[in-house]
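Taking the form predicted on its own, here's one chain by itself in structure tokens.
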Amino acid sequence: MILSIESSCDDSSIAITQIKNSKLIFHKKISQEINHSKYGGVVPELAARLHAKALPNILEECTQYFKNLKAVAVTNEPGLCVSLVEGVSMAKALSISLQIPILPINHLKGHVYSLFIDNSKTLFPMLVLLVSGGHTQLLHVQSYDDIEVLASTLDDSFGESFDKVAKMLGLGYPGGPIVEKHALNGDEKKFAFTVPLLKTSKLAFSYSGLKNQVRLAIQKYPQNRDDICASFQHVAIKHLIHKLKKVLQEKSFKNFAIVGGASANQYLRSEMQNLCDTNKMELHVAKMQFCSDNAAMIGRCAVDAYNLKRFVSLSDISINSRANF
């Protein structure tokens, strides 16, 4: 078995995954959302202190599996440095005490593998849209090692823009599910926000301009928050679809997936299903409990890393807060 640790931001999580069949044996996550909500976003130093308390508590529930462990996997990039170091420190301690090797895992790659938790088979090649609080990327994934970034955000990420809109409206944190809930009661055509980068052929994403349009609307019509949420969500997702269509005009794909915390948005899933139906693609999504950051996805990714023997020494494992693939 592999013990995996995730602490890249504000979720403390540990999982146990069986190597031979990728079966998830144990998984627990402790969220810090309540602790950070009053600040309107994640406070790095607070997150680190909470990880230092939560991770050992979860680990105590895993001692029965120690005798079966063949490796310890840990998220080492990207993320908040002070949060990553808590998980990496625990992984090093386990490596020394249990005499097992370490597998460093890229957090973004973990989100891709969230699609295959409890499944020993992958579906590569596939087109993957990664949408989270920190990243918006369109990926062509052909294998564990072969991941091409086709497009990324020039500024704010998709998930981050939802958090900022929620904050401007005084709705609370995290913003994604709150904005989505308010959008259900709003008119998505009420505000004619401009789709970002609509008149450029550049394959990229951008949400800073849309966020500013929302800010101006809030100043003028503060009472129309449901309509603002609905209109913002509609255009934010329309922007993703516009850029996806450009890619699909050049190349066809059999499999398409959306991953990351923001992939839990039901409106997004519905619109992406329509896009897949039009382009004869099969849509793949992770189970709702595995969309946000979790150690189960790190463990599933670690199974492939283990089979590829991607072990590193204690001195060679590094933390990279801004890593890509």
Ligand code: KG4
Given for the second form:
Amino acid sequence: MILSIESSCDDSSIAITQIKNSKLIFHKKISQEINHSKYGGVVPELAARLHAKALPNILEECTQYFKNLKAVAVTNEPGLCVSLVEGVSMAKALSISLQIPILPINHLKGHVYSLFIDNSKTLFPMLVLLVSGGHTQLLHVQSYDDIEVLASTLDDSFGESFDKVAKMLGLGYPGGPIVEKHALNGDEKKFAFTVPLLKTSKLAFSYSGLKNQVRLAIQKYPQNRDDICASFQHVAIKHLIHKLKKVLQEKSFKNFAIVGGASANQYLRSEMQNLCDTNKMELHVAKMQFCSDNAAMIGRCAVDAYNLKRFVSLSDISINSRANF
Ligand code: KG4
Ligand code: ZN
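Structure of the form predicted together with the ligand, given the form predicted on its own:
Zooming out: every chain and molecule, the one shown earlier first.
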């Protein structure tokens, strides 16, 4: 079995995954959302202090599996430095005390592997849209080692833009689920926000301009919260579809997936299903509880890393807050 640790942002999580069949044996996550909510976003030092408290508590629940462990996996990039260090320190301590090797795991790759939790097979090649609080990326994933970034955001990420809109409207954090809920009662045609990067053929995403359009709308029509949420969400997703269509004009794919915290958005899921139907692709999504950050996806990714023998020595494990793939 592999014990995996995730602490890159504001979720403290540990999982145990069986190597031979990728079965998830144990998984627990303690989310800090409530603690950060009043600040409208994650406060790094507070996150680190809460990880230091939560991770040992979760670990206590997995001591029965210690004798079966063949490796310890940990998210070491990208993420908040002070948060990553909490998980990495625990992984180092376990590696020394249990005499098992360490597998450093890239958090973004972990999100891709959230699709294969409890499943020993992967489905590569695949076109993957990663939408989270830190990233908006379109990826061509061919294998564990072969991930090409086809497009990324020039400024804010998709999830971050929901967080900022919620903050401007005084709705709390994380903004994604709250904005989605308000949007259900609103009219998406009420505010004609312009779709970002519509006139350029550049394969990239941008959300800061849309955020500013929303800011101006809030100033002028503060009482129209639901319509603003609906119109914002509609255009934010239209932007993704516009760029995806561009990619699909050039190349066809059999499998398409959305991963990351924002892939829980039902409107996004149904729009992506329509896109897949038109382009004869199969849509893949992770189970709802594995869309946002969790150690189960890190553990599933670590099974492939283990089979590829991607172990590092204690002195070589590094933390890289801004890493890509
Ligand atoms: O993947 P994740 O848990 O953490 C990062 O790696 O960033 O993603 C969290 C992000 C937050 O920005 C949150 O607002 C967004 O995902 N999110 C959503 C929804 N649920 C979570 N965005 C839009 N609609 C949602 N339903
Ligand atoms: Zn994430």
